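As a starting point, one isolated chain is supplied in structure tokens, in the form predicted alone.
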Amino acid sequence: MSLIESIEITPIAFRDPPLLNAYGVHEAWALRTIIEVKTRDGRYGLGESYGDEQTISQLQAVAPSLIGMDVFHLNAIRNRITAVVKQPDPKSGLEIAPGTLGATTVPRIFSAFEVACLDLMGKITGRPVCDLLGGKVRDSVDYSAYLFYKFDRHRFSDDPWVDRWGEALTPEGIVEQARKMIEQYGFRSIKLKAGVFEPEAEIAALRALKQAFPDHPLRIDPNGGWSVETTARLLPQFDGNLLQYLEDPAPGKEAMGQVSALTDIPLATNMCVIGNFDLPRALELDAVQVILSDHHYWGGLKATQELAYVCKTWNIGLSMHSNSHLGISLMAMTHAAAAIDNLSYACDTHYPWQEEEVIVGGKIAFENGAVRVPDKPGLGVELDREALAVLAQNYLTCGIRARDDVAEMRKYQPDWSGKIPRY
């Protein structure tokens, strides 16, 4: 047997742009905890989490409970894990991301865990971790551009710290920012994130990167900052097929099923629909017809699998969330989705907003807006201790301990309020 003989967590801050959103601004720093899971014989699988103080404090007790166990045995490791963590309150939110709540607490941790044990696995077989998924069915992932309004820079930071990527507050330099991106990077769909600025202003963005990307399928996702009435009203603007998707344009399913009782355009969800429990009143009033799956909160790899299955029963469409992330969380969504062969769309990801890494060789390549599926066993990644000593110095001295995207956006606007819907 493979037992599990230790399990390193590390906490780690990286710099993160000031990226604009319907809650608020991203701060200078972001969070993330790195798992490894160890055996006797000196392997050892990757998993990456959130960084907040809660979700590391569980991963810390859950750890030791999870020794001796055999890194086969998943479903052992899950009932291990939901006896272990304290389950906090199902409807309290939790500051790690948008639409993340009490009730993803188990899946939260187990998929850390999970997707360690899958790299320690594939380790151990000599096979990528998309064979233990069932093999894969394309071998490379379309991401798409992920366009953010953004300031030039933390005004409120002491870093040093420049970033490349400049201001973004108009049309104009929402479209310079997605051209800077796709010619870097080769992106071939492009995704704007909203709620921001009045909605006029944004469509009026939305109309400016189709008239320089007009091959390019443009999303929206204003995170739930347009009441039901707005978007109503928004609605005849996105004619001539503008948009490949609306994004949680209003907050909630009772809100996007009224919403999408008035629309053929597809509406998509990361924050109505975040777990199962969410699936029978989301179907029931017809409120999304694409899920963003996250294997960070939805429960792991194996989950997003049993997501997918129920998304090609009721024709669901099916695509990936993302959060502000480092390789080794690509590399797991890579995985899944390369062994799911309803993936309907392009899957989200922050990657090129973050410069630094802590896997050898540095940053993943991109080959025309996708990441190619590794055949080396595993995640196909190795830890760069030294690069993961720098994250982690980082996280004792930048004083960042949960994401607060209200909260730093009062230092440039005090009575801001995060409050959604906004418009």
The other form holds:
2 protein chains.
Amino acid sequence: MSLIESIEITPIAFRDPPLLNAYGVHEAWALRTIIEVKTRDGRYGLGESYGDEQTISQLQAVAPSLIGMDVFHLNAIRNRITAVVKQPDPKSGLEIAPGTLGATTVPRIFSAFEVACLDLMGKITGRPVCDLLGGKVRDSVDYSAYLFYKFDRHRFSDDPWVDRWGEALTPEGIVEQARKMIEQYGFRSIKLKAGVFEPEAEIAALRALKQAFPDHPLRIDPNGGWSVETTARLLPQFDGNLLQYLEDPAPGKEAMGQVSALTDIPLATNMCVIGNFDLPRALELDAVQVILSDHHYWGGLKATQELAYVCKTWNIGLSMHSNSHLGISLMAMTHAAAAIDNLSYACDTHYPWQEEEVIVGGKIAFENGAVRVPDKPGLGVELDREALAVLAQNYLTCGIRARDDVAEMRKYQPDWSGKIPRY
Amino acid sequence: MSLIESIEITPIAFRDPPLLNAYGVHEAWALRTIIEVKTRDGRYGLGESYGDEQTISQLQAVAPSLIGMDVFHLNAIRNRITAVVKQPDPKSGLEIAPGTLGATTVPRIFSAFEVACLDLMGKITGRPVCDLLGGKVRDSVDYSAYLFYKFDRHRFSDDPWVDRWGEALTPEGIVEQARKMIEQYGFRSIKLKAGVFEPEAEIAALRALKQAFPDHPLRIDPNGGWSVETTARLLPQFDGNLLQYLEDPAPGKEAMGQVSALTDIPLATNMCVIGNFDLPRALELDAVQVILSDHHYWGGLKATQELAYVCKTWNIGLSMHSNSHLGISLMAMTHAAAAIDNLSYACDTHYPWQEEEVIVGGKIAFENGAVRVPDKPGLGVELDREALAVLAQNYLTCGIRARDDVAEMRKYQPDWSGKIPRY
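Could I see the form predicted in complex with another copy of the chain next, after the form predicted alone?
And the full complex, kicking off with our chain again.
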């Protein structure tokens, strides 16, 4: 009943707005993979992971070796995966999507299957996934309004689709975007993706946000786009409590440690601490005061809880990072977040930027900026196979095989380097 | 089906041999508490904890507040317990039974109920407890031969019972004890409880053991009975690889850090790292290279896995500590150990020193020094209510209400102080 009979791995592509960041701009299509783990009795469990070619080939390479294994035997499944995938050097690195780095291969591939197995374990035992993680400590999970500088449309795409958000290249544009997003989703905190323009222009946007939403905690994330010297110059401009935290101002643990020594503003990261191999040095340097977990590359929902234990023990704040994703990942994040006591901030999510879905019922609703923790067995979502077929077809025709924000930006600006720190 | 309807807390006492340690000598009776958590459908889950008056009263104080809660909701149960028990200052301390310290109150009380809830979750889902911890990575769990200097009998007890082990006060006596224990249980590693005699006498016993059992890794545990200076003097005497690890030679993290700087022999502890609050400083000092976990005071089986994550991340060895216990605890230890990849040494257990049991079928068997991980739902043991009644009666009549090795030793030696370090 709980033995894996088959596994389906379906690469998909869905429309993604031209969102700007320190590396460049999002392409017209975002890639993901939908993982279905099936047992003999017809049950299936769902996972969602990255959609780059490397991840897809690793998921496919691993899948046959998991047939016949018990979905409850997550430790054995992780060991099997460790044996099958080529384990790169366990070195950290710096990348906008840490899930694509070699150092995260095993946790990344395991995570995709772990979530699907937990979904199945929930369905088999009649329990929501959070109950397999010790049970929820909150009924809903807060997310933040994740603002991006953006173009109005993909100027170099043949696809006629235009997103509903419009251009945002100025403080006014960002405030307008925030207003729209908060009106629609009810978010009660705001994150601004930065590292795009001159830092002072981005701080002006922060100030405009603070004026428009004085009760919404603010965060800014230049993705390591500033040097330590630039960050040192900027710190006094985050006057008073303009920021809830400052995410990855400068690239790498050493740089973050240098910034940290200069300020009381908590520093957050999803770039210089992307796996447990990064923890000892980061804590030694007091480089970060908030870790943004991401089950997709930290090794699953249980690994996220283990990270939470480290954060509790070392008095480090905890929240969640996000790349472009759909509802299976949103539910996985929500179950994990619901079962973690010391989640100290609203989680990030790209979810409002996507219009398509693969789950029955379409997009998951936010209430007051939060997602309700479902009580249904498993993750609480079912696969819409027609929708999946459409998105799988998108993948085949979209022509993108790995996310490349730098190359996309070069279409707009041929001399674009995408190197960080730029400022 | 999974809501707690009632909880039974039964203090018990069972016979314990006169085992010597740095603090004194075991009394004639060891105390424990058996916890039964019952659901409406007649199922019950078992836990086993300390039997000192303080723990019993805390278990009893908490129990009513858990009625009606879902056994799957371990996080909520922990939060409820945190709210109900008086939380002492989260300071560490030094004590032979760390479970009795104030700093471990919440994890200690929670652990007793967590194990019982996991037993019930296993029975409800038809799964062994290890499957609720990610599944076993080994089919059996290795334990070590836990040797003690000991008197032949309790000279100041009215009870005529005499244990089957005889006196062991010399190297020859210790080797004889080891031979008996290894013959009967098949243990493949040896731990010598020390801090009793002049260190050189105890090192002579180690050498005698090495000669008699050249292939058995050896450990010695003076329970912080040596000063840093004494330990520094002794280190050259652990020539070559006489020791697998050296457990708590000197008392406290600072002292252990000083010893650690002097030697390549791994230092182990169950005394100076007894909760996550001890981890940051211990790791900063590089004070220990092996942590001996104990679910009874670390906060349960899941918390033991979280500790394992810290050990994996910081490259610290991991094994298990033991106080006098019966089969429910042995099974809980075995399930947790089975689900932890990076368990690096055979676990400690006092189990061979006990002759009584509260579980159906009597004492659990060791094969080649290991306990097989049961495949039955839950912990895999059932309560023998007649046996429980006998041991509960012992508790009522034995006259002991808290373990006091110092007071017991004073009966033999009136000027005994029990202070550490003695040497």
